[in-house]
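Only one chain is given next, in structure tokens, and it is the form predicted on its own.
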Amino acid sequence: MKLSTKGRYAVMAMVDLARHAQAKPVSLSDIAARQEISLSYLEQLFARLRRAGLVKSVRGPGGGYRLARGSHETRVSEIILAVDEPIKATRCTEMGVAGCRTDRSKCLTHDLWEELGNHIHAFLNSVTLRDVLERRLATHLAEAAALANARPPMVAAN
């Protein structure tokens, strides 16, 4: 799975916003300069983040953006999904009951990649902006590893 610049830049910008928005709103030009992201690209991302209810805009002199919720309540998965970045590892499109190949069957590795996507989503859903700011990702990785090790291995049917 490859996360595009859309998802990565949105998370970078939101972490920057969480770090700098304590006293006053933060301008996108300040975020763009600090994170070395195009201002026009950030404007597009923040329009989506605002529609998703993750940020609030403040107009007028000294205006900019604030987090709509606290950094401890804003999950990385929400940010990525808000900018229309899918969190999945399969190459398959939505398949419903039928398979993802042209003959409507599942590809041989579909379940593997789907489960990987589920783990990635679960991990990103467990991480908040505050966790990133306070560099607490090791805790989440350890929890994810413990959870994976607690599950019995799947046995293939012969």
Second form
Number of protein chains: 2
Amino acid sequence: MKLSTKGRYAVMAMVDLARHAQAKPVSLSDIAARQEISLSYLEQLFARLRRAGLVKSVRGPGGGYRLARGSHETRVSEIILAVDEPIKATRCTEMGVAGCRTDRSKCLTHDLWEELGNHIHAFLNSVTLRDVLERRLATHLAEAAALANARPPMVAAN
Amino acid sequence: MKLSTKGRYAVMAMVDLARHAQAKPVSLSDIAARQEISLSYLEQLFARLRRAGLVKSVRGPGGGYRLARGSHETRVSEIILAVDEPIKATRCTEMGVAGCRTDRSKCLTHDLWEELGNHIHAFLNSVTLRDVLERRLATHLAEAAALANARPPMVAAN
DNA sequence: GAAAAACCGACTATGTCGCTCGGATTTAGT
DNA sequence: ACTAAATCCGAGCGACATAGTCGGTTTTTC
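Please give the corresponding structure for the form predicted together with the DNA, as opposed to the form predicted on its own shown earlier.
Entire complex below, previous chain first.
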């Protein structure tokens, strides 16, 4: 799961789209103006979102985009996976699982990254567009706080 | 909290260092050979780790690096924060907190990213080098699984 | 004095990001 | 039928981070 501003822009745009969903589709120029993102860049992002089946387009004047599913059925993880390049191959995946398993001393951190990836994906998969719109993040906040306190000394984390 | 291969390399090297800690310090050429990372690149990473106070150096032949603290007192989050550039400024931080707070429609996703950042940091801060060495990630695994199942339909996540 | 190591700084190749530009296609309104 | 609004599409570009390389210097042990 890659995390870049690209994914962030896509989520911002999708939240905007969900927020302004009416009978008429929402045009990218409206989103561009509201979110201060370049129109051409948005076009590129929405091309990917459309190919991923997250939005549907309506061409011609008065056209624009609509969510393919309801805002409570569209998960943030899907948006990010749709726009970001597939995750840069780690040394592990280059060597294949076999290479990682056979020589464990070279890849002691494998489990750690896998765990972190699962963690991030689980978090983003648990949040829908509707959650973001309605700011329903309290439960996640509580969970994160609990985790942070699991081991005491929160050493100088800058 | 930025996540790149740079941080991964640093953690790999630090785990290797912790694993091979003896009376004598560990030389970077040994780590470079074992982990298949370029020596010069390792030097750059360890310069930062030293400045961050995570390792101590011994110069001259037979020299090398030692952990500044014990492996159970060195957290993965510290390593990553030491080597990665400060996180790329988001639009939010550019505008300052005020800009984000005053016009909320532009920044509906602010809480989401903040939450995610907390989440990642909390996870990496809960793991020490010793945990990685001894593969003590079971508890984290359980937590991640619980989160993933919090909301039912794990939609096509590629 | 030789050699092993940490230190240091400059340079480079590659790739991604965020974006621009110039179009083409489709379609609603007149 | 014409115009304009919108999606679609591909090429290219400047800036930046990554993952190095290279060539040295300093320190210290033998």
